[in-house]
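Read the single chain below, which is given as structure tokens and is the form predicted alone.
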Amino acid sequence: MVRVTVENGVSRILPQGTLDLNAITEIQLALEDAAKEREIIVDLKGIQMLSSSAIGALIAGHNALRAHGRKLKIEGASDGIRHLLRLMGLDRHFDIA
């Protein structure tokens, strides 16, 4: 499941539980209704793993944003998926609080 809120501009995805490909397809039109948005914000705070898939459609997300002007933002991630966002060299894309 993924919510959405959108306030003052900014719209922040918050996936919870399995980033299973329900989610991931629901993340990917999140992030594409987002693009309108000031800010776009996926908060992982209610994740403790991403799948390739998962990883796949962040990247995609980000390319879509990047073609309107737009940067994403990841926040609430673990140690662990920051660690694993870094060593891929997604935060140079990505802005990772």
Second form
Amino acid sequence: MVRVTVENGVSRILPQGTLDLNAITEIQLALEDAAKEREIIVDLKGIQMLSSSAIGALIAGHNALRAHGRKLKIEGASDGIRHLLRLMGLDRHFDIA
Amino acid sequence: MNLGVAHSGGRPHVLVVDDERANLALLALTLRNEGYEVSTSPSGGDALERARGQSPDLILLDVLMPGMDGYQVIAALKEDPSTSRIPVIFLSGMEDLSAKLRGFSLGAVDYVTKPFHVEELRARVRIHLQLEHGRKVLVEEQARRLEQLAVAQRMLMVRPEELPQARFGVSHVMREEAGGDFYDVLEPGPGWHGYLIGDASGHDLGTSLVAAGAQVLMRQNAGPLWSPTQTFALVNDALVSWVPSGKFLTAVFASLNRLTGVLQVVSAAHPPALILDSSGTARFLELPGDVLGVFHGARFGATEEVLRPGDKVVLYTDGLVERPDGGVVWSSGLERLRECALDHRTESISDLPARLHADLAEANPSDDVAVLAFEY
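Can you switch from the form predicted alone and show the form predicted in complex with the partner chain instead?
After this comes the whole thing, all chains and molecules, with the earlier chain placed first.
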């Protein structure tokens, strides 16, 4: 499941539970859709792990944001996910809080 | 004339549907004189049955018929996967635009107004049979090319017995046709070996295409001219323009100079290589770096080590260390891999990958797994 809220001009994307292919597609679409107009935060506090397809969706979303001069922001990542994002060099591209 | 559309070498088969007998006879005669095989049908319901049973190459369909009209027939044809690809040309006395547009919107390929001119009808039928023939050839050609690519990908996976001086073993299980794991072992010069393992994200045809492409690019760009890091940079630049959005690759490339024992390792966001040294310790080479195929000017993690005789290096894909629920938080699986590798450290290099695979990957039987180990 993926929840999207907009507050003070910032979209917050909150995936929860297990990220199946539908949820991943939803995240990618939400990211690409919001990228045009506003800041985006992906809040991973409801997520225990990321599949490679989910990481692909985050990267695709980041690239959509980058086309508009913005960066993907990640919040609420567990230590394990944080470690993974660092190993994958994505901490250099995303803004990880 | 023989267009050889559907049945190899057979005549193109046209189904003609019209409730007026005189029309039906004239249409059938006209088309038979062209050399086509022609079936006729006097009603919509009967036409549907024939279309399903005979798979004609083209249907000429009258719009105004008692009972099921032409619009209903084409809707039913498009609904059924066994008939949905058959091109349909509408025949009607109605000249108005909206009737034609309705036919096109339902999936007709063309429209012939009655009373028709024989020459025009012949020309339209011929061109649509040719287009259908071309479409079939194209689809077959594309499928054949993809198949060739899959075969080529498997052929590119060099077996240990083909390159014994590279002293490596491998365990590679492709669970799916569209797997993304690949490995390669190169010998750019005497006493010099390159070991590659990689993983394209996702589980579809695009994934295996990306994997095969990356493997070919690595072969083209790994050689005496380039350091492993430069090789990755070149491969990355070629891939960025080519890898679809939402996909990426991770990979590790290790280059070993057997004269000096110098090992250079470069990683693109891949699970860390394991060094199993002959004194009985095992450690990971954690090399944070960018993924392949996404970022221009990507940076990769690289290091250099000096190996001692008997040291082993294990490269693998994430299927070996993933948790069974499919996440890629590797850290949890890494410790198990380290312990398992220590348990099996006296195993021969040809058997080590299969041992690790058997001990670790059974928890996650749905994923591709590749394990490549080599010894100095």
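What you see is a predicted model, and the numbers here were worked out from it, not measured in a lab. Numbering follows the first chain given and starts at 1. Basically, rigid core = biggest C-alpha set you can superpose within 1.5 Å across the two forms.
> Aligned on the rigid core, do the two forms place the Cα of E37 2 Å or more apart, comparing between the two forms?
Yes, the C-alpha moves 2 Å or more.
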